[in-house]
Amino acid sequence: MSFSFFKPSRPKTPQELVKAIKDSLIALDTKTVAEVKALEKALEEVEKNLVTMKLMLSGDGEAEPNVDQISQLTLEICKEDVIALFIHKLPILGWEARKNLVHCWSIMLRQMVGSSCCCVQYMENHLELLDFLVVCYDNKDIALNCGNMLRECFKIPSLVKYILESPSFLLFFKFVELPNFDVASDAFSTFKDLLTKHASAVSDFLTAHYNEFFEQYEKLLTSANYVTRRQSLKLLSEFLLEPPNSHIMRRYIVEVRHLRIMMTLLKDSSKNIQISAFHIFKVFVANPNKPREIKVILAKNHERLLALLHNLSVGKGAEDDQFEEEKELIIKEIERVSRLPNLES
């Protein structure tokens, strides 16, 4: 007796299972709201098929994924234009099929087919689905697959430099401060990874855009929001201290508006912000160039600055020595500063 009729489906190819990908997500237009039911089933099979999107390119945890597959599955998804129907798409998923898909994101992003990244390279010719995912911020039900993706994208020197040309990028600004902590938070992890993993991207954009950007960056060090306050403190002194950003570094230290921040920032009344002042307050005392009006702004308000520094410390552990040593070099230099001569505003 023959049982062939219970035999498991033959295992779709690359080819197959990104056409089935494909009219499925393609589907999902052509219902309408009357359609409930239909729609329903148009999503289960997007789901299904990316389940099975996902096991051929991470394995089923006992086989593990055939290499040649998925080469040709990314191959195929940069080519049937896929990649624009899968982000376009996200508002529309389910939860399970947008992890899901920000799986195989992961995945296929960095790729390798023959001696170039297709889907990198796919991004580059569709710039605008960038630009869709960061706007994607505003709708909290989506925003951390988006962020998830994003930093994916981040990884790519071209991507960042094109993000941050781009008007989307101003958008952050605004983002790191929605009233949703869960997404600030992500929003916040993707701007810090387009001012940090690509350093020469960086430095040419600030150099490009320094008097936009910092206009924008001091709404965050002077935010209402201590969390923002905290982490844009934080970050500034990251990127500031990346070596290609040094001139950028010694153009930020020349500047009063930059000192009387960082001046405020030293009395917040957190300690954590203190102490994260100080450690760029200290560049500007430091600085063997400082001109004129720097010097005038210390020495103004010499007895509030030292006020403030004899009694800030990091407290007992390894840093508190080094701490310490820096900070009695930089009150020796404000009372140097103070008894200098002819500093009269």
The other form holds:
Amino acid sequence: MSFSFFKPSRPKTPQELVKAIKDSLIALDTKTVAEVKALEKALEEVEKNLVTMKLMLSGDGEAEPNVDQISQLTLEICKEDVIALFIHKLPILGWEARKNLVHCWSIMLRQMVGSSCCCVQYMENHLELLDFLVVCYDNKDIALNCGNMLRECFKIPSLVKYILESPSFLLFFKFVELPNFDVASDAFSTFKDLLTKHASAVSDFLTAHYNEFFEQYEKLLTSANYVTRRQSLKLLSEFLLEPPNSHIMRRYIVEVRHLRIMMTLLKDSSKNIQISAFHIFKVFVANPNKPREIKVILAKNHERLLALLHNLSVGKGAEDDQFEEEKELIIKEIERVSRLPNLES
Amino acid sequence: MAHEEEEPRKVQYPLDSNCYKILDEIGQGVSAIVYKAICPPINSSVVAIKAIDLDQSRADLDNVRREAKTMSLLSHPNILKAHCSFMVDRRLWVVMPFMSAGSLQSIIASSFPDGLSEPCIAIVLKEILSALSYLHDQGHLHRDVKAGNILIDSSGTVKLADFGVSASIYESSSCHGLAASSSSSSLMLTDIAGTPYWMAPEVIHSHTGYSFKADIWSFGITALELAHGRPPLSHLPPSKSLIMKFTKHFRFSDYEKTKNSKNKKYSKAFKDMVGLCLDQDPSKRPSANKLLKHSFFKNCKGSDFLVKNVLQDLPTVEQRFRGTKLQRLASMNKTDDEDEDEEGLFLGDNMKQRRISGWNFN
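Please show me the structure of the same protein in the form predicted together with the partner chain, now that we have looked at it in the form predicted on its own.
Complete assembly follows, chain above in first position.
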């Protein structure tokens, strides 16, 4: 029986709080399935501690949090290996506890202690934790919590670099097509962050894994799922047409198989997809150094392509003028290529 | 591990359109249709399905995704939560609990043209404040508080629907959730043009200045809407610029003087509460939490009071929808020259495409 009720309530120090959190998380292990009540109790304890941690990190809405306490707490969490516990226990925590943990995670991760972020360093030394979080997308109950934690991590270039090279990156090609729209949406946001937030990491990755990456990506572009097609196409233009990836783009636009996909998307039943496809297709055509195979395809299909392009319009407004102007250029170029004498095979 | 027992086991609705049987259409917008349906695999429970055509919707897919994620991480008794959502061809199906009495806007339009009584208003608004207080605590804004987004079920439970960036995905035009469009032609125009009547002056004035306090303004306007049957200024054309001119100088006291209702008297507590919400200066408006403690909400009655005084003898949601659909057809020949104005209310697909000249082929 505890007599804490009679004790003057002194708030816990960061060290005491971290110890309490650690003990309560470890206690989850010692309970077996048979002891349902004991496990419930242990989860309650974790939940309570996480609420205290959240208050210490972000204040209670009235009082501002104490900066020294935040630093101490963050340091202690790393020193005591509590981060690994947090991540490994995430799947068994309750709804509120998970939400509070995600909230605390974003604060701790960007917390500078001295000249460095100790939580980031911790993650860099325990990279397998990232793989653990990625795999959690398969568990629909915790997928969105893990997604939030991952996107916080992927603000840091070194962590992006790791996951791009890790086998778990390939899982994203599956997750973005999960039937559950919320989970698929979240996975796509993370996937997009990975490919757009850190240009040089992405550029290195695409250079090293060009073939396997685009083989996977082709499946997204040709997916039967409308959302997958539309957003993967848009994302493609967002990273492929970025200056740091221009060498990737030059490689991409001389390959016939990619041109074929864009031509297919150009006649998709969705207008949004047609327009997005045009913005990549135009690069194939406008390329002054088109290889012969590309010219042959354009010449062979020029009638259908011209018909498609003539019917394509974005609607109204200033963007329309630019679009029409580019369309005219592309049409002229296709006409020119189709008249080239030496393409007949 | 025993974690499965820990969380209250939620019913998992199937992610397959074949598992739902559509009964009736209960709402319609430019790019969304709302159906009443049953789900035979889940004890034939009744659901509302919002089917949004993502190819027609003006919304950027990024916003749609953000909305879906936000929704899933919220849980409050006064916030309408989707059971699940999945793609059916180009449409996003959002499966939600069926709120059998529909939206307060449609209830008022069909059965309470002069507004609800104050005790009823207090019950509804208190529940909505509780939802707003939760949303704001979680760092989210609703952005579109109005009677059309307040839904009610047969037991008198009140829920706030369509929040977040919903202004862009859950289609502001024409229809909101179960809210069949309103019956008077002037209110119909409201719907077509988005929802400027409810917008705080700072929101109309600058698109960046949206804070929690803008929701409080809309809440105040909603209070008047419930009391009066329509939002203030709704006799004016819904052009944003015009509304802006008026909201800038809008005072609750002026509204009282000019309103043409049948000498309806508001209590002092109600006037005071609405007055606080409609302060021109956002920083002077109370928070949702603080408003909950206002005297207007003291001795507030329970949901059974709503059942007795509002829900009795209401036409069904289906009947109301059919009624408004007929009216809409009758007024089809109206031109909607407000179309241009509407564009600005949506978050468009603003990704600028790189011009050809911008590339480097070398």
